[in-house]
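Quick heads-up: it's one chain on its own, the form predicted on its own, in structure tokens.
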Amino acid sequence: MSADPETPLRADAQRNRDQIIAAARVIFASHGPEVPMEEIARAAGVGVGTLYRRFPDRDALIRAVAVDNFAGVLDNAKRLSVEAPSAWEALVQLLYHGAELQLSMQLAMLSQRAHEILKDDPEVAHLREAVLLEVDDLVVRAQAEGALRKDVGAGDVAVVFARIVRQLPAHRLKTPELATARSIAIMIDGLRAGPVTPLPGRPLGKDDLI
């Protein structure tokens, strides 16, 4: 049986849980959530039995990673909103903070299995909405600053970023981190205010995402 998530864990059990989630986050982001559980256990430095004591099945692990990851993205977005010198700079830094945001996009938008697991989960839905609200606020403020083009919305930012992180498998690139960073830089230049090619239709907002 797995431990009740509301019951405080012993220090060693909590450490194992944290190691498993950290390993799963890295593997899910680069290879998706279908990676064998044995590989996740090996990356976490724990036995398969330990993994299954903490997370009885893949669905439970995907949910735990999603909650942990969305919470981290939300904390970072709120911090940047306050500490960054402008909303535009906060948005840029959030996009460059690629590891957590990439995994959020993998789980929320790119993986059909993860989407099916998470779509009706109230905690994940609350965190996802909170992240999108923060992005929406940064988009509106950055447009008011004159730094972000006026014809995009938070949904556009999320969709374009999701398409960027749907990258080639790591083994097909000599420097996958560099490739992603360069793609994000190209995306950011496309978001800047200035002479731009008009976009078709209307801006996509957070409510356009399902």
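Just so you know, these numbers come straight off a predicted model, no measurement behind them. Positions refer to the first chain, counted from 1. Take the two forms, superpose them, and find the largest set of C-alpha atoms that agree within 1.5 Å; that set is the rigid core. Compared with the form predicted together with the DNA:
Once both forms are fitted on their rigid core, the CA atom of Leu199 lies 2 Å or more apart between these two forms.
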Given for the second form:
4 protein chains.
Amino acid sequence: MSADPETPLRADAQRNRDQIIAAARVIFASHGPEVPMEEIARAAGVGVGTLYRRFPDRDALIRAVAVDNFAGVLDNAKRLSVEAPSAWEALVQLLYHGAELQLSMQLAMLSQRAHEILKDDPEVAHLREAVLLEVDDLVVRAQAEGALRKDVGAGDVAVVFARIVRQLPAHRLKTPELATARSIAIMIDGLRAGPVTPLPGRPLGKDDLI
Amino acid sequence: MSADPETPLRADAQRNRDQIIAAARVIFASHGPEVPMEEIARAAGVGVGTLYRRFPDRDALIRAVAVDNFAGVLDNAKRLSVEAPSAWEALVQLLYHGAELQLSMQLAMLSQRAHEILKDDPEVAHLREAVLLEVDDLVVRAQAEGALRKDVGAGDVAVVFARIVRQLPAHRLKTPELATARSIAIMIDGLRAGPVTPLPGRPLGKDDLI
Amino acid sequence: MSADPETPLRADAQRNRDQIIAAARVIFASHGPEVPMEEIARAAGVGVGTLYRRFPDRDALIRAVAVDNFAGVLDNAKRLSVEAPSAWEALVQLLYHGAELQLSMQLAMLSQRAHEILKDDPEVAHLREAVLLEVDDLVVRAQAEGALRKDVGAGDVAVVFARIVRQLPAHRLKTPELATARSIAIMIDGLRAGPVTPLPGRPLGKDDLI
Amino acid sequence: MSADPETPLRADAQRNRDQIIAAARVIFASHGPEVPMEEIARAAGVGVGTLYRRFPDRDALIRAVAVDNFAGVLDNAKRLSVEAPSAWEALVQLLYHGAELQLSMQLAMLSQRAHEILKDDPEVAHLREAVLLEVDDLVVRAQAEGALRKDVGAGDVAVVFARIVRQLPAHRLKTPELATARSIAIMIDGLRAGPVTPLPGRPLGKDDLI
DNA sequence: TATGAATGAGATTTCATTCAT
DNA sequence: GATGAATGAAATCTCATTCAT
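For the form predicted together with the DNA instead of the form predicted on its own, what are the coordinates?
Next comes the full complex, and the chain you just saw is listed first.
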């Protein structure tokens, strides 16, 4: 009789929920958000019915995966902000080890479908804001460190991030990891302080997104 | 019942074919290659029947759009190679005005579905090869000009291109054109010769793709 | 594991059983016998599991509700037969206060599904027979009283009952109670002895049903 | 390219549409409005796809059947109003030969589901109003003829109609046609002018419905 | 030849029933 | 014994493709 949305799930139900989100994360990342629900259920090792009991429709599942992901990114950013040797290094790490970042970006920025679903979700909005605040802080500090070029803002960094994290499909490359690492390194060089070419317009802040 | 593939189409049939490809290009670019055939037909102002008479199935349509696009990119690259003030400038122009480039990349590299379809098509393979040859030439010349960093190959450039051209969805940005222009400029700065950070591995050539 | 069907239920189990039947009665009456089992369980304030422990499947529940109802109608008819000032009045009362009558009729006569389930149930058959005997008695006595027209039998009366008790959905009427009362009164006027129009055929007795 | 809703259907499409409505009418009448769409399609001799092309969902089909039916009732009423020997006779005929009347009533008044769907449809509303106007006229005239009791209005008549037309399921009766005819006759006797019992309240007019 | 109607396979979603907690 | 989670069969609906007009 627990209509209360706060009632914690039963142990087995929680386990299933986690498995479903994990499976959906992997599949969404590799095949986009349109894969048959049945396939996701199978990958999670549950029946479709279970999937639908936990998430009333595809949108709810996408939302849940997105929230889970943004939360992961936020954790990561906060941890790196404290533990990395410098703010610049924190930004760089965030990129290189950005599996979660990647999916978040993909869901939030790259798929029309996903965007429609997420754009008005308050939980997503809240996490997004928190992540951008963290990035904003890193940007300011990395500029103070003299490592990040001065003419960019958190918005610029987020946009470059979004482009970078878009995983190139492995199938087109003989040496996919190397190619990825190299292209990220090249783009990071573009962000570095030093003898840069002037950019058009003005620095884009975190509020220039949306 | 002209089975001869070389028979030129009647004028109106050719017009239909062109309209369909044009419509499909726009829709594929904005919504990916999974949109209902009926929608494409409607956008082209023809009935589904006509679409299917011209292209026996979705794969054939995707192939035709891809060929059309690669051909456009090749034209562009050849023209820029001759007309641009420098090889570096040609590469930069290719990026900034890369609407066709974008769709080619998206079709060829970003969508699992499209990739499956295109990977064994000889016409696509031929055009791809021609484009990469052109890029290879520009890369060598731009390095000789001292404008492009020495430690990259045509493969690296193509990978960075692929990341760059992935259009950020306008809906997430207040100032989409500006954001795009800025992020491209940042990434190009990463390609520039000058005081660069060492890249991992070795330069990737055009044959490191696929 | 008392397989003995006669073992009385534990007090709480009996309470659950009663709640379920009460809830099902209300829901069947308003939405027909196809409502989701979960909804019935919720309305009864129990889990589905409990519902299924008490009634092995939907059919069993429908049967139980029908039995409960017919028993109520029988009680009612017997009481009215004794307490009402006349047999005619007993028939009229049976109609006007026929909530249970209504559901019985609906289950037994109006829903294809319910009919299939009930038609071979011996307990239902027995109660039905008992109710019809009671009505038969009232019919004979009401005709002897000179109140009920002579050319009808218990079968006719049951059929008219079935039509009358079909509750008109309140949502279609501005003044639902009044409309119901008036239409019942009109139809009862049709049953009254007096200057009547001849009916086709012969009086239908209780054995003309089924 | 005929997006115009007024464009007449192609001959074969119109034939299918008609067959679907005819099949749905029969099935709705005997099994209610919840039967599987596939079954309706099969009965109409078309594929499900065709059914869904013509009627985007079940609601649309229900609406179409209802409109078709109300139109039939209206035709019937108008014809009888002119051709029947008296207004009273017209009302009686409307009842006895009320196959369409029956389904209309069932759809409009008896099924919760159907009512929700129809209650805001303007076309249905318009036809309903037209039918009630016709009945209103017949009521006034039948009262002037001295055949219909004076203390009823069109609303009362419609309510009694609704109760009458609810076909008793044949499976419960040995002699279903006879039983139906007799019960209708009995109820009509209740509507007759003559020595009647006073009804509660006031006559209900056509605007007391809804 | 162009059109859009028809088809049916497959995807989404619901719900009766079973079973772990 | 009670609960509500899990299951999968069945219903709803969509869309690629074929075919009559």
